[in-house]
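Just the one chain here, the form predicted in complex with the partner chain, laid out as structure tokens.
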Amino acid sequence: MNIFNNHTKLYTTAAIMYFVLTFFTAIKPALDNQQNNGPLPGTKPLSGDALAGKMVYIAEGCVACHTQQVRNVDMDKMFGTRPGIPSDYANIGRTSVWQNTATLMGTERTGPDLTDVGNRQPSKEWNLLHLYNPRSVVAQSIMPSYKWLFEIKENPSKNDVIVNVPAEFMHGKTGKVVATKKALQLVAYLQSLKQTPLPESIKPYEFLYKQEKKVTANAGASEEETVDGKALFTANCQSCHQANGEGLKGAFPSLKGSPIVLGDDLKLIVDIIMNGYDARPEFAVMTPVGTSMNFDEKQVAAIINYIKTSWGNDAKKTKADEVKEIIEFIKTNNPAK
């Protein structure tokens, strides 16, 4: 045949096949894309401090660890509430004529998804403990420390922002931590990180792959026990109270014979979980972890179970059915919450 030998048709051939499979699997549909969807009613820009930290978040390459996809299917469920639409990505162009988009999607999950982490984690005390050294919040982290973030002050003004850093952690400096402005930015992205939700009239895109409920022989009371209270604790609360249960001092209370733990007020406990807390000046203020992670009565019984009786701690456990009520009494009492 005459393309075997001629350089021109050949290549020109392979050229045209490799530009029209190109323009159809690639070019079109992202532009498709890029001009059929908007942003969610109710979507917010990112602030000033906010957009800047983003800036941070991208030049630090943060995505190579985290991601910014919640998939619809079942593990992701813990990383939002809902699966992710091209809408949530709508309203993000061009970062600058010489930078691209930044959708920050990512492809590998070294560290946890970060769609949803302004629901999930937004005190910012946390927060900036975390960036000054990730492992004096949770030890087995192997994110890097951002330092740099920070600088050190014998004699902090009255503006500055002051971590209360750990002392094993400061190795011997002395002196006051403070936050950077640009670590204040990042932080200030971080809490922005929120899923819009999406109108009533839309329904969301199932979880696919739902993890098969394991069969028990006999329902009911063994069902509360099926609910890992510990797991629960790691997930969602270890990495401010700590495994041990000890809290940080000057950050976050200990929960080791905290007279709340080991008192008789359920309904102050769950109302805690579900909705936070910020009765003390000392400490951080606590995130609504229960509502934002839609925890349902066996896990918030799990939970408190499970600090009532762990570390020491020895007070009677809950069951379910009595947080569900005390669920149900708070949501019609406070719906502003």
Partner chain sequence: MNVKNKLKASILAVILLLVNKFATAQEHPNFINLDGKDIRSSVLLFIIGCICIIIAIAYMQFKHAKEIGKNISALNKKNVLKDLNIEQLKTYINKSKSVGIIILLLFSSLQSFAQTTTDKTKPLMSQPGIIITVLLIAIPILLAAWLIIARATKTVKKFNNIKRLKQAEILASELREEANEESNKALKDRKTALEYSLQNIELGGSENATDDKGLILNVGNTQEVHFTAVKRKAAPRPALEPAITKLVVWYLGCAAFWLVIGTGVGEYVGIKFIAPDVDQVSWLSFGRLRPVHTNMVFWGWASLGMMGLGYYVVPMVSNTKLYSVKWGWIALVLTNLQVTIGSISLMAGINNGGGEFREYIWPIMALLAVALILTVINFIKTIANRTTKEIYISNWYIVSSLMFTIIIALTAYLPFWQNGLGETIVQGYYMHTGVGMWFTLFTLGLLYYFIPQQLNKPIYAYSLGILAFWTQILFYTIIGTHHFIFSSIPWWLQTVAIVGSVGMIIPVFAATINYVMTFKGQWGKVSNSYTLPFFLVAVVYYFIVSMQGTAEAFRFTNLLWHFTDFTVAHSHLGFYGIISFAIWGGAYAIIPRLTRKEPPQHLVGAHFWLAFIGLILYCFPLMFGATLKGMMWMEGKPFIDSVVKMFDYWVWRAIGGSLMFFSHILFFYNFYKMSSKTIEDVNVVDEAINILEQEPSTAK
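Can I get the form predicted on its own as well, since the one above is the form predicted in complex with the partner chain?
Single chain only below; no partners, no other molecules.
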């Protein structure tokens, strides 16, 4: 064959075959992907501190232990309201001219998935404390401490963001723990990670391998009694208020023996769960957990009954119907929330 004896023809043919194969195996599928999987309505590209925080997330190697992909299996329900789809990543552009797109989907889940962490844990104070020393909020955590993202100052300025670290985690150091710009940017990125709701016209995929409901001795109980208040508390409240209900001194209030929990003002408790709380300067701001997680009256009632009867608390339980009336009243009178 002449082609092998003529280097011009050989290299030209090889180059043409290379570009043709590249087009059909890489370029065309990528273009089809972009055309068929646009960003979901309501999604916005990262900008400002959240975008800078993504770069901190990459630089600190967070993707080595955390994923950002809700798989289509039942066990991933705790990480999102639906399985992930290609459109969830369609709004992510190139990191820079010289760097490719960083979706940060990850491959290892040593730590929890972060796809919807902005809804699960939106508290800035909690996230900063968690970065400074993960064991201060999650005793069993194996996550490393990122203390280099903070400074110790004897006289912080009025613009400094102070992190209320419990004394036992200061290890003899004096002064105030102040978050650096990188720490605040990283938290801004984490707070931006929220799973976008699908349009009403699109039905989300159902999770596979659903666990069958076991018939128990209290099978005749009402639906609201079968909602697991302890599981809801563990997933949404325990990271701040702790498993023993005692919270963290100087950071998160105790629910054990709390006059609010033991009191008869049900409206106040429901309002705190649904809309958060920012009336106690000695503690961090509580985020609107109930609203963020779209809790219904049965779930709110289950959490309230759990905290009212745990850790030695012995208060009167409530019913879902009572909670429903209060939630409707709050929505009507506080539309901004």
